[in-house]
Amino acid sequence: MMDIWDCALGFMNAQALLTAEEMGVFDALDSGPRTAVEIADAVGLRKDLAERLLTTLCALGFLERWPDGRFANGPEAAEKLVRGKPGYVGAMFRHIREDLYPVWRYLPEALADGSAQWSRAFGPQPAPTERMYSDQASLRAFLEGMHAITYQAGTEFSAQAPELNGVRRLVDVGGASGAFLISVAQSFRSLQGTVFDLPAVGPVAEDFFRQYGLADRLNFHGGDFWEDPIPAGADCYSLGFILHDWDMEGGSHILARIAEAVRPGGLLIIGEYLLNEDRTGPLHVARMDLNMLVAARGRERTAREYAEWIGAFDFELQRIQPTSMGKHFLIARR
C-alpha cells in the first residue's frame, strides 16, 4: 500500500519533474556533472532557487549529487529525459501539463456523470486532443512522446512473436508515428506495412520511416476509421492503445471494420494495458482507467473482457505477451 502522504502530495513530485524537464535541467546535464551555479545559469534561475529544485530532483532519484557537490543525471533521467535521445519521453509532458492537469481537477464531476470533462476544464471548444490535429507542432510533440514508449514495447514483443514469421503485410490501425510497425519491421525483414491514421499524422510517420531506413517497406495511408475503409487484404492488423479510447459501441465499430478487411486466418494484435481479473490493479492501469473517464470515452479492461469482445467478431485469442513497459499484446486469429 502506498503511503497516504506520498499519495496525497504526489502532485508536488509531478510538478517538480514536469517543471525541471520544461526548463531543460536534464538537457543541461547531458554533457556531464555541473555545479548548481552552472545549472542555474543554463536554465535561467537564481542559484538559491535552482538548488531547491535540484534537491527535490535528487530526493526523487532523477539526479545524483557527487561528493564534490556537482549534480548529474541519474540513469533513468539520462535515458528518458534528455531531448534528442532515442528513449526521450519528455515530449509527452506538455500534454500532461497543459491538458491532463486541468481536466483531472474535475474527477468528482466525471465520477458523477460518467463523461469526459474537457468542456468544464477548457470551456465550449474542441478538446485539446482534437485541437492538436490542426497544430503540427503540438501533434508532433505528442506523437514523438508516445513513440519511445510504443517502440520499446513493440521491440520486446517482436523478439518473442513467432506468429509474425509468415506475415507479409501488416496494417497498424491508428498507428500514429509508426513506432509499433517500425519495431516489427526491424525484426521481420520480409514484412511490409501500412500505418492507417488521420492525414495530419502522415508527415510525422513518414519522417520516422525515413529515420529508421524503412521507407521502402513501410507507408502511410491517410483516413478516418469512422468514415473511410481500412486498407483491406492484409494478413495482420494491429491496434495499439486504440480500443481503450472507446466505449463498446465505438470499439465494436473498429473491430467490425478490421474483421471485414482481414484475410481468412489473419492475425489481430491488440496492444493495451490490462486490469487484473479481480480488478485490484495494477496501479498504473487503474490510474489510466480513471484517465479514460475524465479525458476520453473509453476504459481499461481485463484480458477476459478483451477475449470476449473480439470473440464476437470471430477472432480467437491465442496468447498474451507481456512487456516490461506494462503493455500487453493480445494475439488473436480469425
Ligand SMILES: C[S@@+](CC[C@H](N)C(=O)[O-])C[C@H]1O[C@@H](n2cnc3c(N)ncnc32)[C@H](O)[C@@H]1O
Given for the second form:
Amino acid sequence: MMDIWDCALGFMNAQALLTAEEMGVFDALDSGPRTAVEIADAVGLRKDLAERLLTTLCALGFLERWPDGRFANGPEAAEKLVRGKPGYVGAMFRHIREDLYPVWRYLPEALADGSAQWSRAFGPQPAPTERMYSDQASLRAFLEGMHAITYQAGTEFSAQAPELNGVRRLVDVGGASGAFLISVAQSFRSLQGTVFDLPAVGPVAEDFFRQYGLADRLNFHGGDFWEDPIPAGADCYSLGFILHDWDMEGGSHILARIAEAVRPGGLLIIGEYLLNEDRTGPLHVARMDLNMLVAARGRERTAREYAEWIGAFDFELQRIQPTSMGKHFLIARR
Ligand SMILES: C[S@@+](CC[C@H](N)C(=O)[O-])C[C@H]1O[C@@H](n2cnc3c(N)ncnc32)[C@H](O)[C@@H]1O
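Complement to the form predicted alone: the form predicted in complex with the ligand:
Starting with the chain above, the whole complex follows.
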C-alpha cells in the first residue's frame, strides 16, 4: 500500500516536477552542475525562491546536490527531462499540466455521470485534443513527447517479435509520429509501412521518417478512421494505445475496418496497458483507467477482454509481449 500522506499530497510532487520542467531547470543543468544563483538567473527566478524548488527536486531524486553546494541533474533527469535529448519525455508535460490536471479536479463528477469533464474544466470550447491539433506547435510538442515513450517500447517489442519475419507491409492505425512503425522498420529491414492518422499529423510523421533515414520505406496516409477507409491489403496492422481511448462501439468500428482491410491470415498487433484479470491493479493502469473516464471516452481492459473483443472480428490472440513502462503488445492473427 502506498503511504497515505505520499498519496494524498502527491499532487505537490507532480506540480514541483511539472513546474521545474516548464521553467527549464533541467535544461539549465545540462552543461554541468551550477549554483542556485546561476540556476535562478537561467530560469528567471529570485535566488531564495529557486532554492526552495531545487530542495524539493533533490528530495524527489531528480536533482543531486554536490558537496560544494552546486546542483546537478540526476541520471533520470539528464536522460529524460532535457529538451532536445533523444529520450526527452517532458514534451508530454504540457498536456498533463494544461489539460489533464484541470480536468482531474472533476473526477467526482465523472464518476457520477460517466462522461469526460472537458466542458466543466474549460467551458464551451473545443476539447483539448481538438485545440491541440489546430495549433502546429502544441501538436508537434505532444507528438514528440509521445514519440520518446512509444519508440522505446516499440524497440523492445521488435527485438522479440519473430511473427514479424516475412511481413511485407504494416499499417499503423493512429500511428502518430511513426514511433512504433519506425522501431519495427529498424529491426525488419525489408518491411514497408504506412502511418494512418489525422492529416494534421502528417508533417511531423514525415519529419521523423526522414530523421531516421526511413523515408524510402515508410509513408504517411492522412485520414479519419470514423469516415475514411483504412489503407487495405497489408499483411499486418497495428493499433497502439487507440482502443483504450474509446468505448466498445468506437473501438469495434475501428476493429471492423481493420478486419475488412487485412489480408487473409494477416496479423494485428495491439499495444495497450493491461489491467490484472482480478481488477486489483496495476496502479499505473488503474490510474490510467480513471484518466480515460475523466478525460476521454475510453477505459483500460484486461487481456481476456481484449482477446474476446478481437475474437468477435475473427482475430485470434496468439501471444502477449510485455515491455518496460507497463506497455504490452498483443499479437493476433486473422
Ligand atoms: C493515444 S495516441 C496513440 C499514438 C500511437 N499509436 C502510440 O502508440 O504512441 C492516439 C492517436 O490516434 C490518432 N487519432 C485520433 N483520432 C483519429 C481519427 N479519427 N482518425 C485517425 N487517427 C486518429 C491521434 O492523432 C493520435 O496520433
